[in-house]
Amino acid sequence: MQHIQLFDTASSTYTYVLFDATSHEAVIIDPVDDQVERDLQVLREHGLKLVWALETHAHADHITSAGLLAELAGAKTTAPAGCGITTASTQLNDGDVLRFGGEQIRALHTPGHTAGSMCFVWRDHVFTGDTLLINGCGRTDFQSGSAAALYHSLTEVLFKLPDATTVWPGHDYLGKTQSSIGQEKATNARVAGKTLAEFVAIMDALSLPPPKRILEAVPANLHSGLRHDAPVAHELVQRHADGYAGDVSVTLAHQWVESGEAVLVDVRTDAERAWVGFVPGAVPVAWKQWPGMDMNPDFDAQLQAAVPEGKKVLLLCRSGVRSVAAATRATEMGLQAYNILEGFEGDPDENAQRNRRGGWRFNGLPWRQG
């Protein structure tokens, strides 16, 4: 068993990476937007294929990064059925078991701090994000928080694990990195040895500050983290009968590149294709680069080099959101302009194995080259 912790100090946020020592699968937990590069660079440095993005719940004082991870890392995105964050790809309900390599995290859902609020037990650990903290807990005044639901949360779920189990907190401000469920049972200043009525009074009775980025973290983490691209994503879907030429499937494609009728081009960022791979044959035009995933200044002149005149333009990148954001700019442009449907699953784990024999896949179906 391997993890990591991390910190980042804006928001006293811990992020976890936890690892199969075997397979180098890895899930991150609570993962921070102004720490994306250092968790790239930590899964770099340990050789690590992270495969889920987990997040405990929406959060008021951070934005996550968990849609820039599954852009740039391919991981899937995963949070609480409870929360609202309609843009990950897996919704967790108490219980649920996610799997990387031969390890195993389970889901426990513990409202409280908010309605959604989940806990991540692995072996004899368990990552608390806002419910249980060091000789603490997470506040109930906001985002459909409930004392009463976080007492049952600590005393008849939490509290129930083995006194031996590692409590990881999603923060902490006084500079402590671990403690224990038989600790936090005995010693916790808001919850050992109160009644519900005792408890519900305190939690009552603090009167916190909102977080300073309430108004900005929750509705950028009720999309993953991706501010920009959620919204504009939506609008463009609605409106690409009129907005570009059409989706086309990976088979269409694959033949119109054969027969010389189109060019493809991949939209991805230079650092997404740098960490999943190149896709062979592509010429690369990115739609946003990093850091800040800021719109590409160039695109229109790129792309336009790009393309032969009287030939078609076919647009992937992994999700299939800038390559629809890029079909219809490639059409007001006066380019005849497809989005490949469903967009691109690469695997760096077989990236160089596929250069080799030419070939590659767009989500599971093949794509091969020459």
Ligand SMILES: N[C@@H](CCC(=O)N[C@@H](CS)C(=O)NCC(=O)O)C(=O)O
The other form holds:
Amino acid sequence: MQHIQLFDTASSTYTYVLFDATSHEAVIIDPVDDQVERDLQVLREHGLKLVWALETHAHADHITSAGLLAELAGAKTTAPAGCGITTASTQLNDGDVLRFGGEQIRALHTPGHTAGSMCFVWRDHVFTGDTLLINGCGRTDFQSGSAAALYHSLTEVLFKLPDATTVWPGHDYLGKTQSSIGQEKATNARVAGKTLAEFVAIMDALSLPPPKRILEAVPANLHSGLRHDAPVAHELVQRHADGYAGDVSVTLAHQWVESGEAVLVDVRTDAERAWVGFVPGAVPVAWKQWPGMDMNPDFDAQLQAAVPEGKKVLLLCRSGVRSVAAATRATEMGLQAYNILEGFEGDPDENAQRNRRGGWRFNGLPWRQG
Ligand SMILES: N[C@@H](CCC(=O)N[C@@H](CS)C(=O)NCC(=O)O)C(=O)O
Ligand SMILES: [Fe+2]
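Now that you have shown the form predicted on its own, what about the form predicted together with the ligand?
Whole complex next, starting from this chain.
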């Protein structure tokens, strides 16, 4: 046997251990913190050396044990580059290959359940995380989810794999364990034979309650599940080598704004803010402006006016490119400037929709109500 399927009943999560039978090098996909003892036992029983702990996405319903497995079993942690899991030792991009012994896993970027979500292909198996579930799929209503992106990932990425590929999902809520691409393509109730518009309508009508542990799980999973009891976890700041003071998770940014120690500055264009949605409490200071995305000639003066003496400044944009440039400029101006990781992720349409549904949510976490 070269792969083992394990189940966490509390969250209905499947964890997978794959290994190379010759070298005994192993990887674990989506490990759950409450099951770390069980997983270490499985590794011991099979005489395995864990080389990688992989995430399919930043989970909202349980906490990963990836960080613990790095400490306890010497695994290297790896996560999709678009998930903001800054503590992972390797950030995976579409098509990246991970090797363990003579085996290899290929990463497929499959946005939809979350913007960064990935599936992993190993031989004629695919580990689909929450992108494709058996006769279902991951929800798309939080954490940068997008039904349109998920439809594309399902129909144009996963369903292009050979029909005989075995599907191993990230969860099953009905006790099913595996499926195949051919089976899901033909019978999956949400996507088989559906147009994009029909699929989006189905996803929009789901109205599922939020996962019970979302507020605890997402911040923990953004740093590989390593929880710290200190109220302000400095681990959430990743020092930047040069240019500006650091990269900050949404959670820490939120804490700093709430405590008044930092000012939040939104460097998106005026047009983006109007179309995509405003972030309550953020001061608008565009880095560039339409038309032509020219530099805002008044950026320095507007920023200086926005940040009182002695306060930190947090820079936010859509995806984290302009906010890095703006944080670098702010540092040159003598400010203590931080970049918010991932920015205001997602495409304008979906954010606008999410905003219309009421209650602004920023990267899946509740932001201050305006
Ligand atoms: N009831 C579960 C949450 C279940 C849930 O929302 N699961 C997510 C995966 S993280 C999902 O995408 N579910 C799809 C579905 O239920 O159709 C909990 O409270 O933890
Ligand atoms: Fe999920």
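Not measured: the values here are computed from a predicted model. Numbering follows the first chain given and starts at 1. Rigid core: the largest C-alpha set superposing within 1.5 Å between the two forms.
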query: Is_shifted T56 between these two forms (CA, 2 Å cut-off, rigid core); finding: no
query: Per-residue C-alpha change between these two forms, E332, threshold 2 Å, rigid core fit; finding: yes
query: Shift of R44 between these two forms at or above 2 Å (CA, core fit); finding: no
